[in-house]
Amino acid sequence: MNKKRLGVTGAIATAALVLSSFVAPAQAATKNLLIWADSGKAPSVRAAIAPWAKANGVTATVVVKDFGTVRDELITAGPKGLGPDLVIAPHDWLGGLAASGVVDRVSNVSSGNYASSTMDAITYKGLKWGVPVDVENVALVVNTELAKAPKTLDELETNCAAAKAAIKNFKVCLELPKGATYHSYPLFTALGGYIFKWNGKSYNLKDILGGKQFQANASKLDEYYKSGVLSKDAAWGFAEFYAGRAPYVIMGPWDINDLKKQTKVKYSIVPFPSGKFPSAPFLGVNAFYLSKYAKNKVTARSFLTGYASGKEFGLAWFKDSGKQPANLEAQADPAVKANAELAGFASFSAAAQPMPNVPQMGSVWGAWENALNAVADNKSTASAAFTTAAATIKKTIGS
């Protein structure tokens, strides 16, 4: 989904958290919790769990795992008794983990603590499987000195034409990295596209890549590459936007620190414009999952239902990570609401569609990226490229 999510190879054990002074050592020694997290999430897990661990006499150990391999390692290590009690992972892994039989249901978490779309993300085959930690989605970031925020694709095109005429060394209007599937989803949906057809509660795995609905508007992608709205040379790092040469870029909340550090561009964060269809980002939900083979299930469930799902944990998570907590009470806290950047991304979250958490999603990314690249390189029209991609995906997943 984005380059920032790649972890560090290998595992690094962390020190156990300090025990409460009022808990007897013999009692505390029987309370342990082992959590796996990638390098980006591990520090925040440690910070957010510390108050609960101290108050309950729990030794909580967070082990850093490589983001690219932890899923497979959980599947192989769990049955051997070598896995964790809990793992924190993006919700699109859920289908594969549940189908592999390595995670347990977590059914007694109050749905009222979360938005319905957040609960949809951790639901698989009608069952609840995790405790949401944070939520994220991309949005349009606007250089307010170069252009206004467009509400429609027509306005985007008009603003881009003006920017092309006014900006010296103009290269691209909407800086969207080549082949950026996850980031391109708002544009894809505005043109009538989708990965699997979403009915508001679940995905139809037989209806892929927008079908006729997208095909009717696919030529817009061809036009955007020819006119400079998009560019095949756009890359990660957003050099044109940060240099003040591109008025628009699609970013996620993981880019907030970079946005704040730079001083050249004055910006606002707004929903992506709609076309003939409403635009929608993917909703990403990081969640705790309980290993079926957890050695400390009682302690793990106590943490999940008694603390991780509550406001206090959500605020601790926000304070350390800077990310939007999934818990609604935490989201409503003045400290969270005062964060202008998170508020900007949240302005587009109501339209978000949960990224598919079905095992078949793994077969989509490559074909989707190939289609985008073929259009960018002028090797195929968007209509032909996505027809080929849909056929490839259908064949792969047997739909």
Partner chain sequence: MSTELIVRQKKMTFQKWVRVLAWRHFIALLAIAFALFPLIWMASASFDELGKINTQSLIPQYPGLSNYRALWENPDQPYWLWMRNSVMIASINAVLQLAIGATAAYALSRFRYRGRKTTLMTILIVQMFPQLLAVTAFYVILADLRESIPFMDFGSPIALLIIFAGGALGINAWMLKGFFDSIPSEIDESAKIDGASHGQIYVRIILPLALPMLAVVALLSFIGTMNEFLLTAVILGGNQEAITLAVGMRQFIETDFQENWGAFAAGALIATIPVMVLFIWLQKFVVSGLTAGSLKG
The other form holds:
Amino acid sequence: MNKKRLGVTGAIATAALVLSSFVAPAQAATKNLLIWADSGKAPSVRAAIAPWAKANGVTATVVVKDFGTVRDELITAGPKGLGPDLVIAPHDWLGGLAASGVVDRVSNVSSGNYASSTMDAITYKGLKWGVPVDVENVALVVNTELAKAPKTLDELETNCAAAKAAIKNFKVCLELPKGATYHSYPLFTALGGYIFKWNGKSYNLKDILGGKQFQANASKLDEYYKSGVLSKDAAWGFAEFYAGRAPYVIMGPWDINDLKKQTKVKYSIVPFPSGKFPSAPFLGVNAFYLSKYAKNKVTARSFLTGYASGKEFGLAWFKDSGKQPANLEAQADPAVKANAELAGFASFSAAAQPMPNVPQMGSVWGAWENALNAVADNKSTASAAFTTAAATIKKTIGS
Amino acid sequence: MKIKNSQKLPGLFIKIFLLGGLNAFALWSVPVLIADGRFLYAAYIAISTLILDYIFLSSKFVAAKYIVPGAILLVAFQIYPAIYTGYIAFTNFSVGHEMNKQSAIDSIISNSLEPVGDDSILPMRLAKTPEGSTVLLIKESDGNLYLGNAQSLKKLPPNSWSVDAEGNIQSVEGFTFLTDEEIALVLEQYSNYFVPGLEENVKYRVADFTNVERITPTLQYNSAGDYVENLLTGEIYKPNKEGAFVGADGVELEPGWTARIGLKNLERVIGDERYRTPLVKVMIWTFVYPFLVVMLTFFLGLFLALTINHPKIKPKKLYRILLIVPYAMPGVLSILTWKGMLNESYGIVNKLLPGAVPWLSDPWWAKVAVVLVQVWAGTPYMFLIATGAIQALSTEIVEASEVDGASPRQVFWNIKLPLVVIALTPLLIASYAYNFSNFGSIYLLTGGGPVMYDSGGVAGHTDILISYTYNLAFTAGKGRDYGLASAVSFINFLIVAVISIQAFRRSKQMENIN
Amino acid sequence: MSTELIVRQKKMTFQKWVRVLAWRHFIALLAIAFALFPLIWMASASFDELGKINTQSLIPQYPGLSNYRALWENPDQPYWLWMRNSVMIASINAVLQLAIGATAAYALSRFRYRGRKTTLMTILIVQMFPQLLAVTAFYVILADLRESIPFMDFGSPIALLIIFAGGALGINAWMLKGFFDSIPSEIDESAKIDGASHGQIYVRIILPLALPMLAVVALLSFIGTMNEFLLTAVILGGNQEAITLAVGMRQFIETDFQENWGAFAAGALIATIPVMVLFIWLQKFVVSGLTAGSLKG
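Alternate state requested, the form predicted in complex with the partner chain (shown: the form predicted alone):
Starting with the chain above, the whole complex follows.
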């Protein structure tokens, strides 16, 4: 029996040896670049990088990653040598990535290529960290058959009162889903709100959710839920707007495909009106970040500084993704300007503020959403709810 | 053994094959693992193999032959991860504290690299010396061409090289430029490569295919004193006990490293008022919710199984197939669908009901909603195992009692039901434990809400311990705090384990074990 | 139920039919209606080209098959490859779970040895550890092993199956033990007297008698693997060609603001088909287990 086993051992060991000789990768004499992207962005990255990769003899591999887990994977996989060279991600991840020490700075990208708010978005603790790819912000979408585009918040209220009387089965005027934080920012800022007070250079993490400035106008939110401008039953999917019963809705460029697909509603995309304070959407910037553990840093840096920050890439990106390129020259290109929907969203982008990229944002969303829910459900006045939320955030950040 | 050898042959063959395979694997992998310095894994494989050999080649350990193979896998892939998580609970593993100290220092220094001068980007070519080693040829802004590698930088005679109109290096005497193919082969070596510069602390880093960048670190680590110094301001950053370098003004350098912080995470859980205040309410619901779910799903499942398991029910198979559909759907989808269906004024559920039920915004109705949805999702499982149980026991025990003259009703209440309950008790306990920490069922439907406003807005009325602490641990400070989360989940685990053991001791199943 | 019982009930008056059967049908149909109720909305979303999960109209506003077409047409999200992976991994895992679980359950049910109680307790308690966090540990284990042992690497289904096998001595073993306990021990006693070894008793007597439960356990672990997300995502996530449906379909909804619920619903509805097929197939075994049970006496 022992002899038999020895035979088996030998056979298996040989097989293992033979197999392992296949496992060793063949040395490919090309430059390599490994990029992680979520499924929404991967095809566009692939398309936009192709001309550069071909011209420079680079084999660029774009791996699709789950948007929800890519951040954790980057932090765990990077140091083990399993990470990518580049990752494309929204800029609000930057603080966390930088704090974890998993991304490298990209200091030699010309700021002149981008709007200053775009550069602010990829600046963390005074240092520049990534290369912006596209920019996006929400805007007001108006059902032009039901109402006019409002110039001021007061006008929006008046139009809503009229709509309420005129529309059959009216449920809501501005279809803002309950608890929608990001989407409600234009309304929040029009009433004096902000997340962290921006002192021109960095955020004051102690001055939270609008402070006194918002408190003075907070009762407007309560009013809106009573008068039908807003509704606690508004939900994602914008069913009322698409059914032609809600005149206003706040959407982002990612909704363009749906807007074009539907046929019931004639729409125009305009800036959200200002109230006592100027209205501002969040500016979202998708950017390439260089992994600290990149195996092909030289290739990656060449791509970032030599191509990704230029006009050509911006146009290629626009062509495949239909998104507003971050590069200013690309934005000015007639092909980009001709896109009516993008132009609509862009009309509001001058006012946009970059979403804070500090890692402490994690504690903001939940508390903010709770406050919005409380107001919607009439469990609390907006003033009290936002005071509570600010206190909660302060505590959470402190811990 | 009286059995003829021929009957045992297939068994013997399988035994030799499996043991042989295992030993072959061990003989191959243990040396590899030792060579790679992974002694824990090597030892585990070696010892496991020896134990299995010993057990299977001896005729003594009959029971062990059946249990040990599974137990070895259990220890490796269930118990070890649990212990590892327990270890995390005593560290500050969280965003900004994920790496070890050395990596943190490297990261801090490399983040402090700043370009030197406005003309910090300089033309560069990779070239071969006559001896065949690869070097960098760097055209400095002083107009000179330098030859550099990781050790040194040397000026080349001005007349030995030329540049083209755009300032790119065109030819250098005695050097051959690398071809694209050659560059591709060596490029990876230059990912973290620095050439010493003309001044102290100034270095060149390869910026792209044809340029270097002149840079200098603004921070320096002093290993003798274990501190980080800012070279521009002279400020000193000293390490604290929580894995970070801190300046005199309290400013922390990022990133920090993972430090053992003892019982601090536990103290935070128990000592923090945000935990304590709503904790009683959350705890009560944490116990009530799985109890309701298990009881309702079990009795519904059993009732359905008994109802349908009748010889005269013809489309029995069809009924069963349709009944398990909810179980076969991914939970993310079905729970979110329910969320839409329970919407207060658009939802179909309220359209079918006479009144408008505030399913997701009223504390009590929200509790009803999470239980309802979990009953929908969990009943098929109970239905399945109850069906299996009923069929497995409808043999001679039942027949015997029927022969003894018991009525069908008596047979059911006195024989069948107790037997089914006994057989399924461990599963009920396991199901209780599962729902005790069934994060998704709460998080996806209500997110723990509606919020308890009197508690400072952190906890919600449908929050169970795990969803509540998830919200805290994953939103606190700079984001995900695995140390805190591990501490909480360990407390969670201890509570479930103690309760389960108690419940288990009382159950009739225990008599069976004794 | 014995055969005589069935014969006795053959002639049934209408009154008796109502008393014995009608309510059963009624309850069954009621339960099915409850079970399938949300599915109608999922189906509706899957046929709506604007597919939003909470579009509340039953009839799709923009009906079309684009969500289903997307399952074929997007090379970045190879739905059918994922389906194949899922079915393969779930099937192999079901077999492994049965092999390891049933073997251990046999010993736990039939042998009395020292430490048996401890084994049972350990198995039960380990089950209760929330997996939400243990994934980090698996990550560390694989990251350590991958350089030494090629198949213990990220993206390798073998690694996933081995890790799953660690859980075989869990609730499945418990379930099977419970059923082995209900098989009278006199049967194996008499076989032992006839000269059968413990291995033969296990393979030739216990396993066939436990067929209904084996079928149930196989089905449960098949479904469990089909829907398992956390661990599979960590281990296979890096290899887009190796992932399972549960992991891959998350990409439909886990992208930045562009949730494609329509395609997700379409994919999820189709994904239930393998489970249904397996269930229909295993039903035979559940029933034949019944017959085997009555033959044995």
